[in-house]
Structure formats: C-alpha cells, structure tokens
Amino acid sequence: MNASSLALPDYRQQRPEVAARFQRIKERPVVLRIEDLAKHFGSGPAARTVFDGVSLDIHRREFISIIGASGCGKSTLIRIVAGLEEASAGRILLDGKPVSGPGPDRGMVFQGYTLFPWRTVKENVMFGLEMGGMDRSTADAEARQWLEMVGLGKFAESYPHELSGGMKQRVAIARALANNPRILIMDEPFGALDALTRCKMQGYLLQIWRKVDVTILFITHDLDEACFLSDRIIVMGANPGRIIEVIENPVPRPRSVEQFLTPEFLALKQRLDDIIHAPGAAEAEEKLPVVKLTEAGDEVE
C-alpha cells in the first residue's frame, strides 16, 4: 500500500497549533528578501535562462527547503544568495541591505565536507573566526563551544580523516555557525551520507536549529527530508526555473521519525511527488545512441 492508495487529507489542511505557529512566523521580521531574481548564461541565440522572476520573503528563524527537478536552478539560486555568483536581474536583500559578494552574515554548508585536512577539528572551526580578526585564544574558546553544541567536543584535537562522514558534516555546520550568520545556506548537505547517517544528521540539525538564532535555506532532492525538516517548502519547476508553489508544512513540531506515517506527512509528500513527477514536468528522457563495442551478442532487452 502506498500514499496514493490511502484516503489522505488535503495537504493544505492545518491543525490549529500549526496554523497558530505559521501566524507567529509571519509576524517575525523578514530576514531575506528575493525580488524578481533572474539568471541567464550566454547571449544571443545561445542564451539560456536558468530561472526568471523568482521572488520570496523568508522570515527570521524559518527553515525553508527548496526542491525541484535537476536543472531548475536551485543551486544557482542559493549561490547567488551566498554571494558566490551574480544575478542577471533582480536583487537580494539581507536585513534590508543588498547582497553583494560573500560575507560572514551567510554561512554555507556544501554536500562535500570542505574541511582542511591539515587542520584539527577545532582549528577548522576556528578558521573563519581568525580570518575575521578574532585573537587565537578567543577563537579557541568559541570553537570549543560550537563543537560541544554539535556533540563533538571530545574530538576537538582530531583530524578530519579520523571522523565519519556524519561527524565531518557536523564540523562543517559548526564552522559555518561559528561566525553567527543570519542565514545558514545548505546545499544537499546530507546527500553523500548513507541512509542511517542521513537520518541521524537530520535529527542533529533540528536540535542545533532549535538552540541557535539562525534562518536556514536548505536544498534537497529528498522528499522525506523536506517534509521532516521544513517550515515551508519551495517547489521549483525547470526550463526556465520558477517557483511553482510555496507550501506551508502541515506536520506539527517538534518532529520525530514516527511522523513519517501520519496523514499530514503522507499528504504533503504525495503533493510534492505529484508536482515534481507530473506529466510534462520533466524533459523527455534523452535517448543515447546504441553502439556495439564487442562481439558479445545481441543487445540486452
């Protein structure tokens, strides 16, 4: 039996406590404002529009996930938010000020761990603090506090190669948060982890988020992950990229793995699946030429 065979509620239906929480979120200040953002590559007949007309307001301490088919511009969008690329049109405002280039007010966590292998775990977390002008003894104390926050205090003097994948990613999160960013930008941060570790990391991230005054912008291809973590889910379509729908997550907080089988969770996941895999939503599968390279016999059917 799957979700499509069940009598599920409307994914827009919210319990009173969920509706009340969203009302409180909407009363918070807007931390990040994206206005009519567009990104084009090339010019003339060869020009390609990655996305166009993207607008979104994100409130303080929201957890926003962006999902969509490959090629819809998710990663390009957050790279522009991070200041790593320039938009072709539109603008991004952080606390009312235009974003121009990278800055400590935006932390970034990639799918790869991006840790310095020659530095200890503590020194990796200290790096951004020292680059920002903090003296070494203060940076040392700050780094230890963040490592305790992510549950890695006893590994402060270890090197990255001595850690598991999940532990490395927790170090990367601690390093990003150590600069006290307004926005934590995460691009498929758990995509390289095995299923069990990924599930644990999702739980760790929610625990950390509850303790830190930070807004999270999270890219994922995993529908369960988006349903489990997010306040709102931004669904993007491709060719060109655009926002198809903004969904308020009906699953109550605090979240637990037991909620994966609740009607609200299944209804939300079904809606996301229907949008992303709707007929015509993806390009037709590219047909590869069949080239016989051996005398092995007939083609496999």
Given for the second form:
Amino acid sequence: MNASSLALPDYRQQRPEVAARFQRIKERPVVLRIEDLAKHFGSGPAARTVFDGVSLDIHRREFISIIGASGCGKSTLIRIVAGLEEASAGRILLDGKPVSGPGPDRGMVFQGYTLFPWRTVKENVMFGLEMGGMDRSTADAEARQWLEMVGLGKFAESYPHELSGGMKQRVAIARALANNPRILIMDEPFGALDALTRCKMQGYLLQIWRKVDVTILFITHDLDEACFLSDRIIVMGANPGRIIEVIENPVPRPRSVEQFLTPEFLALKQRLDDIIHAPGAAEAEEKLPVVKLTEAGDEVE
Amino acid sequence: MSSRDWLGLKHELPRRRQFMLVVLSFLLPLALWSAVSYVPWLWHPFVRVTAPGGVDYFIEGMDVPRAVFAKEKAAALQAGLVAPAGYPVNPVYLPAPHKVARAFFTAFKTPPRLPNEPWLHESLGHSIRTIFWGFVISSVFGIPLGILCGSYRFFSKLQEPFVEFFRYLPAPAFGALCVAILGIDDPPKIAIIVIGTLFQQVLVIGNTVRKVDPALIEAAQTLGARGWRLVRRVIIPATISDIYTDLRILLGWAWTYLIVAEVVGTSSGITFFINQQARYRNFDNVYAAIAMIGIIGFSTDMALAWLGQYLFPWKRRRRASALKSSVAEPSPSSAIPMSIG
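Could you give the coordinates for the form predicted together with the partner chain, as opposed to the form predicted alone above?
Once more the chain from above appears, this time first in line as the rest of the complex follows.
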C-alpha cells in the first residue's frame, strides 16, 4: 500500500537481540494454555459461532496482546479465560491444570474501572487479600506497598470517585496484582481514557510489568498500543472469530515513545493495519445518502 | 442576571437561590392560605352576625350565607326595621393561619375534655411508637428478603410472585382480622403497618439490589469472592445507600398506613386526637395536628438524609472535583524495587 513506498523492512525480520529474547521466552514454562477453545451462542439453526478452534500458549512473564476488529470475539475469549463465561468446547489450562470459574489466580482489569465505590482506594486493593483469608493488618500493609508502586500512596484513604480515570485504573491494576495472579487479563483497560492519559498509562504499565512477576494478556483495538506494549500480538479475525496470525513484535525492549517512528514499529503497525483493515475483513465504509448542503466550490477535501 | 439563569434546563442553581426557592415553596401555599383568610373579598362565603337587628331568627355569632344575609338585610330595611350587622367569614373548617399557629401551642396545653383521654403529646408519642415498631418489624423481614430476592434468582422466583399478589391486598382490609387475632390495642395497628409496608419493601429493595452493577460482581469474582461472601461483601455494600433511600421513602408510606391503623380497634394516637377535635369543631387543632404529622415526617426524613451523609461517605461527591483539579497526576515510583509477592 502507500507505506510500501517508504521501503519498510519485513515485520518478521528481527534483530539478533529480539530473536534471542523470543528464544528465551519460549524456553520459559507455559503459564496459560488455551486448547481448541470454541464459543457458540444459542442452539439449533439459530446458533451463532463467536469463535472456534482457538489455541494459544502463553509463557511466563510474556506480554501478549490480542487485537482484532469488533465482533471477532476477543472480549468473549478473555472473559472465558477469566472464568466469567463458559466455553462451548475446549479448555483452559493454568500451569497445566484445567480451570473453570473465576478465581484470584487470573486477575482482571476491566475497561470500566469497577472499583468498589464504598471502599477507599486502599480498601479496594485489600479486597482480594481479605478474600484470600489474609488478616487485616497484613493486608493493610501489603495494600499500601502496592499503592506506593503504582504511585498512589498518597491517595490510600481517598474514595474512587475522587480520582481521575487514569488513577482509578492504576488502583484497579494494583488491586488485581495484589492477589499475585499467575496472569493479568486486561480488557481494553485504557479504552475509556483520553489519548494523553492513555499514553502515560501505557508507560506506567510497562514499568509495573518490569517489576512484577506477572504474565499479561492484554486486549486492545489500538494498533499503536499493541505494538508499543506486547511481545507477541495475536490478530483475530471475525465471522467466525479465529486467530489469523500470531506476530512476534520486532520492536526491541526496553520500549520508549521514541520507537513509534522506528522502521520495525512502522512495519509492524503496517502489517496489523493490513490484516485488520483488509478488504472483506470489515464492512466497507457505507456511502451515506447526504445531499450536498454547502455552496458550490466550498469543498473541504 | 437573565431569566435563563433561573430556568436553565438541568442547570445547577447557586446555593443561595436554591435556599430561596426552598423557602418559597413553603411560603407560596402559606401566602395563598393567608390571602383567602385575611382578604375579606376573597371567597368568605358566610357572614357572621354581630347584631341581629330586625331579623328575628338571626342570633349573634351565627354564620349565614352571604346571599341570605343580603336578602334579610334588604327585607328588614324595607320593613323599616334595624338592619342586621355582620362581617364576612370563611367556613369554620378553614381557620386562619394565625389560629392554626396558635393551636400549635395551645393544643399541647389544653387538657383533654375527659379525664381518661390522652393529651396531644401523648397521642403523638403513641403514634410514633406504633409506626416505629411497625416499621422495625417490617424491615427485620423485608430487608433481608429483599436482598435475597435481588441477589438470587432462586429467591426472586420463589418469593416475588406471591409478594406481588399480596401487595395488591389493601392493608386496611385486614383490620377486622388483625383485631380478631391480636386484640384491640396496639398489636393490630402495628400489624397493619407491617402488612402495608413489608410487601412493598421486599419488592422495592429486591429491585434496588438487582440494579447493582454486574461489573462490580465480576470484578469481585476475579478477586476471589464467591457465594455468600459476594452478597455480604459486594452486593450489600454496593446497594446499601440505595436501600437506605428506599427505606426513607417507605417510612413515608408507613405514615399513611398509620392513620388507617389507628382507627382499627380502639382509636388511638394522633388520629384519635384529630377525630376528637373535629367532633368538637376545633378545626384549628385539626389542622395543627395534621401539620404536625407533616413536620414529624419531613424532619425525620431530613434527619435521615443528613445521617446518610455520614453513614455513606463515598456518596459525598462535593469534594471530588476540587481534589481532582488541584492534584496533578502523580507517577508510579520507579525508585522502589519490587519486593512484594
């Protein structure tokens, strides 16, 4: 397409250090295995397949993004992983053991902050710890540490409604991480934030991920976000939902905002763009039946 | 200051204006009442006779319709007799504001006509006791049932259809039954308030609890909460402030049932006082007593609303915007090496 004239490298081409990193990741144990997962709604002739035959191995401390057009079932997929919905076929293995139903071993951060409004910020972080049977004073100390880590120590006694969207989402991340989950599932966590805050949050998330032993499964529809954050990017297609391609991100770590314009980044983004916006992948933009209401010669494009 | 400042749709008014309007909402009806009472040419359908003059059936102090007075006056003048004198008055059932205001104090000081009848403060106390126990007993059953119905489909399907049916049975219809079972004193009155409140309470609280944000429940599940703990630690705290508001509204309804309940068996409480005063045609006392119910109800509600602010501090939104704008977004500390977990 038009970007090909810029002579971008192949997105599969990896620098030696990047290739070595992926080699190391693959040698790590598999934390989460998705085996031939399928989800159908309804039954009989009215049945609709959300996705089918989805298999994926996620290694320890890997950062995986799932990206795809709306309707590809990516949200349903991770809700099944989190145990909030049931699969029609296939199974989920966490550290080799099949799981069903939600549990603290799979932490989740939702797009709508879902902080408990009646609990202070610190009490929100303590929730999972209390559910795990930890006594209050230990949970209190632990929650404070997590809040310090996400930079909100000063807001421990505030209520969620007193925080901005980005701050709320950091509390939600701290709350999920406090449970020491094997995997942190994030469902478009920054989707509701403005562009500037989202950018900051991506930086924070990378900082946190570097410091904590956690594997991240991240859903987004923002190509830049996927390219900036992930190790591997799972591209899903719709009708029926399926994995189209698993891309190893060629952008070296540590990541920084400057990398947005590097050839690897652009090549990767171009590739994602090509898959997601491929003809037939989504409906073509409809021609709107708008009558011209401006004067002749008053063209904006 | 344009009119738009007052009448903007969904437009917050400054606190001073809000207060003015609140005062005005009470002053306007009072002004209307005063006008009808004190402006002689407004309504005043009767004439109080001060001197009978030549009309033989007029007695001093009697109220006659204006038209009758005018006719008799004309007749008396024509017959060469002394014209009757009088001034326009409203019917006895509409006393002027100052009389009702005075009754607020005198009603408490006036001893009852019969030695075994209660004083006004005793009547009021009796009513408040009845409503208190009725509401407490109803809530003891209604709140847990409502929470169960709102939380579990099982209880919702098991309870609500019957409750929905029972809700349509008017509580006063159970009056005779309650007296037969519980005697003629306070128990049947309390029972009627319970019958009138309980079934509404279950449905209203059930609905409130059902409205809890499902995302909060899912979040709690991914944090390891399940079963009854999910109800106790998430559903109840998430809805408790709304349940509190429901209870405030239901308490208002309970007052309606009180008036019915108090005529069941031996008449008692404020209703007894009102009926008794109406019988003696002390309508100023009747209005004062009715107004007292309003004042007690309204001030209880205000007090509960005020208390709610302290019970549910997360509902106080005023501090929010101030804090958000004054504090810059802090960043995660990169200095602390991670030692947790």
